[in-house]
Structure formats: structure tokens, C-alpha cells
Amino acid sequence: MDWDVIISYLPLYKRAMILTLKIGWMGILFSVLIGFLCAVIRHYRVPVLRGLAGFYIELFRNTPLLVQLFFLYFALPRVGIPMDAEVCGVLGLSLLGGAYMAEAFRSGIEAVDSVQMESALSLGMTRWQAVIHVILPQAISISVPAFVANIIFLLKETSVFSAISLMDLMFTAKDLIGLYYRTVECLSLLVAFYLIILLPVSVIGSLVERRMRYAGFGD
């Protein structure tokens, strides 16, 4: 282990890692977005939309982000529809962490007893006014252990945008590799940058998922 090697690669790497961080980080807000509009959708049966959210869940929770990042990157400019490399790892990402995201407030919002609908409504709330103040607060509650889990998994499914030539972690570490042999240096660094993006998120959500449950129990 060379550490003055380790050393002067740690600038590339730190590009990296925020690049890494950039676009995982809005993959994951509109992974959260979409996946919450697809769990309102399928759980209120709302006509047509519906299928087409449990279609989309299947096609994207069911294929590999790989594929999906090839089919966005390589085949879209075929049919006029060109992408920047940046532009679709966002989007992959997106439409991969929503699908999962999506079954995560589902199971959320199935979670919360039907008394509580009827509760809000005796008390003469609109059926709408009762899933956005009593329904989706406690649905969004039990949802945070598996919002958590999906927003490591996405975090970690970044290795693979080096595939569409994005300078991130995993590219810098390969293209240092390919370059000067210096693989154990190399990959040392590539766990040491993701064990610094991804500890925090799971430390910070435990305590979450701690702190809410807690509450729950208080109420």
C-alpha cells in the first residue's frame, strides 16, 4: 500500500464523489416523487393510470439498471431522442429508485387501519383532506425503514453510470487501475468514498426510524 500514491489520486476521487452525489441525489428526489404520485395511484384505483403504474413498476423493478442506462444512453438517439450522460443517469435512476419507491408507500399507506379514514370522516373532512392530513402522515411513517433501504440500494446502483462513461467512482477507479496498476490503492479508495457516502445515510436513518417509532408509540 502506497500511501503517498493513495494520496495524490484522493483529488480524482473527490471529483468523483461529487459527481457521484449529484446525480444520485436528484435520481433519488424524483425517485421519490414518482414512486409517491404511482403508490396514490394504485391505491386509489384511479381508472387507467393505474395500470399504467403497475406496468411501469414491473418493467422497471423487474429489468437491470444497466440495461435500462443502455436503452436510454445507446437507443434513444437511434429513433432522434439524443441524451446527455449526466441527463441519463438521472432519469435511470429516477424511473428505477420510483418503481421501488413506489411499492414502499404503498405497503405504507395499506398499512394505516381503514378506521382512520372513517374516523376523519365522521369528523367532517373531505376524503381528500383525510389522506393528505391523517392518511399519508402515518403511511409515510411506516414507510421510512423501507425509503431508507431504497435510498442505499439507489446510492449503490451508481457503480454501474461508468457504463455510459460518467466520471464516477467506480470509472475513476477502473480508468486509475487500467492506467498505473495501482489496484489496491485504487480500489482501498473506491470503498473508502462509498463507506463515506452511504454510512451517513444509514446512521441518519436508523435515528429516524428510531425517533418516529418512538412518537408512534408516545401517541
Contents of the next structure:
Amino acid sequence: MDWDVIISYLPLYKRAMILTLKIGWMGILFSVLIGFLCAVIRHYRVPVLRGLAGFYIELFRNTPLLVQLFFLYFALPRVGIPMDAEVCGVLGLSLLGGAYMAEAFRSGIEAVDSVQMESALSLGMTRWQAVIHVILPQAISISVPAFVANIIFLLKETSVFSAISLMDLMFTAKDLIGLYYRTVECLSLLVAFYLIILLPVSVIGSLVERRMRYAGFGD
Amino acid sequence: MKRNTRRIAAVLLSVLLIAGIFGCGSKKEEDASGDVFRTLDEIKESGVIRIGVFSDKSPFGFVDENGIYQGYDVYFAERIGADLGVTIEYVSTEAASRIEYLETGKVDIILANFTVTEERAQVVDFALPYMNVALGVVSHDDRVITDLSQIGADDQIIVITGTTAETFLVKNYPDIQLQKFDTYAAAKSAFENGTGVAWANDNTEVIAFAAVNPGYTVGIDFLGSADTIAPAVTKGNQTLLDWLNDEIVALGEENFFHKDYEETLVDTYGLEFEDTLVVEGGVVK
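To test you: the structure above is the form predicted on its own. What is the structure of the form predicted together with the partner chain?
Following is the full complex, with the preceding chain placed first.
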């Protein structure tokens, strides 16, 4: 283990971490939006859109991210839709994450007892008010653990971005090994940097989980 | 309180884990002379030799439509297997992982169009060369790059990680933006899709690419230094290295590599490149 080598590689890893975080968090943000929308559409059985959302979720949950990225990056330009590698990365991650988030939110919504809706309606709330003020807050609280697990999963999935030439952490490590053959240093840094990204997420995630455990009172 | 203790324990455990990985690292470096590799006798005894080749670099190492390994490197590999009297287990490698495969003893020989360089020779042992190579740059017909000074600040050149083209450009042209891919297949697809103004690689590879794909021109066919391509073994595997060197010299007497060229490369390069590319008997003219 050569510490000078490690120090000289740090700026490159830092740059890669920033790229990983940038694409990762943008992807996560969009996947939350997509997932939330799909879950609501599916649960409240919005006509037409419901079928589309179901098709989308099954398509992206049952194909690997690597395949999706290859398709976006290498196949789409051939039919006239060229895309930047970064755009492909964000899009791929958002679509994959959206499908997983949709399932997480849907299970949350379904876990809210139907008596809650009935009670809200009998108190004179409109259906819409009941969904916004009674159902969704509880549903979100219930889906937090699955939601945090998905965030960690998505951040880890960024390691396949090297396939479309994005200089993320994984690719930086592989590239440096190819250039200078310092395998042990490069791979140790790789592990360390992924932990720097992911440990805080999992610690903050479990804190949030604890704070938000307010659904389903009366148990 | 209990939760906090548990969390601290978790963090400490991860720190220990990292320390463990680092520890293992330094230990491994100390006894790098241990036997990660298999000697000639061990290979013969097992009846199988593991050879690392490319699976996507036509016409040197590739898998044909029947799933069989073919190409200039593979033709030589087949002969090695036959002369050793063992069966061959091909291991498909990427450019950037060739060294690691040897360092970890996952293959006995790398025959993946491996250019001999000083840096590489410090970590693996090269046998005698069997091919000449330099770098080349291929570009689109509508904007042929004939000199690297034509590369603008916003232009990108495609390279494959772990190749001599990458090392050369990083070292000598640090201002040129590189678009890096980890496999030949990915680099090819991206270049065909219009990514990058040019693709820098071994000149043999870019000439072959332009010959097969219309719309591309090799504007620079000789860049960097004149290098050679040779088989590589794990550092210190002297018995296998000696055998390979004897084999290459012996094969020179029957003009084996000329025959190899005529069987595998002539369709791509024609006969005019035969003497430029082939190194016979390990002697560079």
C-alpha cells in the first residue's frame, strides 16, 4: 500500500464521486416523482394511464440497468435520438428507480386501512381531501423503509455507468488500474469512497425511519 | 442510548473492515513472489492451460458466429496448446484487466494483442514479440484528422481504457479530451453513433476498422513509437516464459507467423502489410 499514490489519486476520485452523486441524486429525485405518480395512478385506478404505468413498471423492474443504459446510449442514436451520456445515466436511473419507487409507494398506500378513508368521508371530508390529508401522509410514512432501501440500491447501481463512458467511481478505479497498475490502492479507494457516499445515507435513513413512524395509530 | 451504541458499533465495524482490506493489501504486496502462477509442469500435469484473449477484437481475437474463438492471437494460442499437449481454456479479457488476470493467476498466458511497454514490463513478464504495432487515429470521412493539432478544445477522442493509446494521449496530449470506454465493442458502437471526432487505438485495429466500415478514414496511421506485441506471463513465471521463448524461436523456422497472417489477417489487410506486421522468430527487423 503506497500512501503517496493514494493521495495523488484523491482528486480524481473526488471528481468521480461528485459525478456519481450528481447523477445519483438527480436520478433519485426523478424516480421519486415518477414512482409517486405511478403509485397513485395504479392505486386509484385511473383509466388508460393505469395500464401504461403497469407496463412501464414491469418493463423496467424486469430488465437490468446495464441493458437499459446500453439501449438508451447505443441503440437510440441509431434511430435518430442521440443522447449525452449523462442524460442517459440520469434517465436510466430515473426510469429504473421510478419502477421500484412506484411499488414501494403502492404498498404503502395499500397498507393504510380502508377504515381510515371511511372515517374521513364520514367526517365530511371530500375524497380528495381525505387522500391528501389522511391517506398519503400515512402511506408515505409506511413506505419510508422501502424508500431508503431503494435510494441505497440506486446509488449502488451507478457503478454500471462505466459501460457508457461516464467517469464514475467504478470507471475511475478501473481506468487508473489500466493506466498505472496500482490495483490494491485503486480498489481500496473505491470501497472507501462508496462507503463515504452510502454510510451517511443509511444512518440518516434509519433516523428518518424512526421519526416518521406515526402511521396506523390505534395498534 | 442503546441505538446509539449500536450505531457506533456499526461504524467501528466498517472502519475495521476497511483497515482489514488495507492490511491485506500490504501483506499481499510483500509476498508477491509467492506462487500465484502455475509453472510449466503444473500446467502440463493439469492438462489445461488458461489463455486470456480478446473476444471482441476482430481480426486478432474474437468469437465467430459459431461461438468459436478466432483470430491472429488465437491461431497462435491453438498452436501453444497443441505443442504443450494440453487443452485450452480461453478466458475473455478486457484491455484494462489483462494485467490483473496475470497478477492474480487467473490465466497462465495473456495473448490479447498485448503491446510491450516499459511500465507493463515492470509488472508482468513479456516473451519474445510476434507482431509489430504503433498507434493510429481513425476519423469520419467528412472531417479527416491527419494531425492531432486539428483536435479542438471541444472535440473528444475515443479511447479504450488500459490501452497504449490511452496511456500515450494522457501522457503526451493531456489537453485533449478523451471519451473512454472499457470494451472494443462499446467504443466501436459509440464511434459509429457519432460520439467523438476520432478514435485512437493500435494502428492495426483502426486500419481494420476503416477497411471494414465505409465512411471512415485512417488519417494518422503511425503515432507514438514503434512497439511490439508479445505474449505475457505472470511476473516470475520463468519456466513458462522460457518455454514460450523457445517456442517462438522454433516456430520462426517454419515461418509460422506468416502462415498465421495469411490465415487470419490477409482478408483485412491484404498481403501488402504482411512484412510490416509480422515478427518471425521473435526478431524485429
